[in-house]
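Single chain ahead, written as structure tokens, the form predicted alone.
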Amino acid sequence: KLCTEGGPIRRNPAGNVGRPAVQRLPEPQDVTQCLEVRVFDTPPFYSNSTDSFRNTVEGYSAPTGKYDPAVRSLHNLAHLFLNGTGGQTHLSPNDPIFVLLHTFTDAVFDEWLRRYNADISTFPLENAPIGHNRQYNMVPFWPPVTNTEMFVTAPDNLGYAYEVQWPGQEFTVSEIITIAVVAALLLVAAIFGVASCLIRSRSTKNEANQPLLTDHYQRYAEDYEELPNPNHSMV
């Protein structure tokens, strides 16, 4: 029977009445906000930082990457819905839920590598907490390996892949107005387009169904029949 210290692993999903942010657990969405954060980090390089991605998939920012003291998203947020032994820093890693949800979250740093070939620069050289600066070992692995050593997508550096069918982009209010724009001058463009051709083909079909004679045509001299013989024309 799985236990911690204190007892048995405990659970109470979204049951933190007193905090109605942390009832739900991150959305799809949220993960595809969260990758479009293109800068790893930014000063001061915390829990405070904004338009960082390494901030936003920790989950202290809002998944569009701006930081928000009120927020809690996507790992933070499946922590803290948790309720429970999961929820507890110190004994979280005693929920077999924990190695999900970091597998889960170090993929989606991976497909962040993946997408946009991320250069080390972006990561910070000096400043950051212990452990988290570019050339520092990471905390608290064992044996030492530094984060500029795992700054590399898992198939370069672990061997493994991750499959993953990453949610797609939603439109925003502007791109959907855009394509509505678009498609109506596409759709007036067409109605003209047809109209115009009918107009060409009844012109055509008229001009084709005028007669051989027009009015205008030479009459014989009036005075024909009066001729002595009319087998004579009259010059």
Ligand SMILES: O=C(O)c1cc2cc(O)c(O)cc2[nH]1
Second form
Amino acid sequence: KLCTEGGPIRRNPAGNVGRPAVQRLPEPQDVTQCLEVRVFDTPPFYSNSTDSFRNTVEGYSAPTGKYDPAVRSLHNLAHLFLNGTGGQTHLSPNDPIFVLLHTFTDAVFDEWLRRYNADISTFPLENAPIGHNRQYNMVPFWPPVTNTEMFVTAPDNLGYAYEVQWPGQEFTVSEIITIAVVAALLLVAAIFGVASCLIRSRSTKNEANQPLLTDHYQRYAEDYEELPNPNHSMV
Ligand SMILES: O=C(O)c1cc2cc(O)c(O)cc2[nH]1
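Please supply the corresponding structure for the form predicted together with the named molecule (the preceding block corresponds to the form predicted alone).
Then the entire complex follows, led off by the chain already shown.
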């Protein structure tokens, strides 16, 4: 039987009625956008950092990376959507979904490391909260392990790889316009090409008719030469 401090596990997905913004789960597109945030972390290396991949995947920023105190996304949004046991920091590991959510969150981090071939120089060396500087041990793990040691892809660090089909990228408005313009130009070029081929084949046909005309006129010319010359005497 699964129990928390307060009794059996409780969930009330989307029951966070006082917070409409957390009554939905993250969307695949949110993951796509989060993976486009190139910089690992930005000052103050905290939950109000903007354009920080770390703060975005954690879910304190919008999926685009822009910090907004009213927003909860990705990891945090999933916790808050679950509500109950899964929505409270001190209890959430008691909810079995915790393992699934955190494994997926780690898979997003792993994909980010792989995609940008990230090296540790992007990890804050100093001024991050306690336990979060590059060479500090990660709290509360035992035996001690530094952030540097964990800033490695899963196959190198853990000996396994995540099998995830990352959602495809949706096109932006400007990309859609560019694609439409290029498609229209290609269409015009194709119409022009077909039309000029048709015109050329017609004129080739006309040229093919030309010898017949020439023969025709030649025959008239020969007939004309055979006619008696009215100026010549028939005597
Ligand atoms: O308010 C949040 O963003 C929030 C709630 C919550 C609960 C939890 O168990 C976590 O691990 C993270 C978290 N973030």
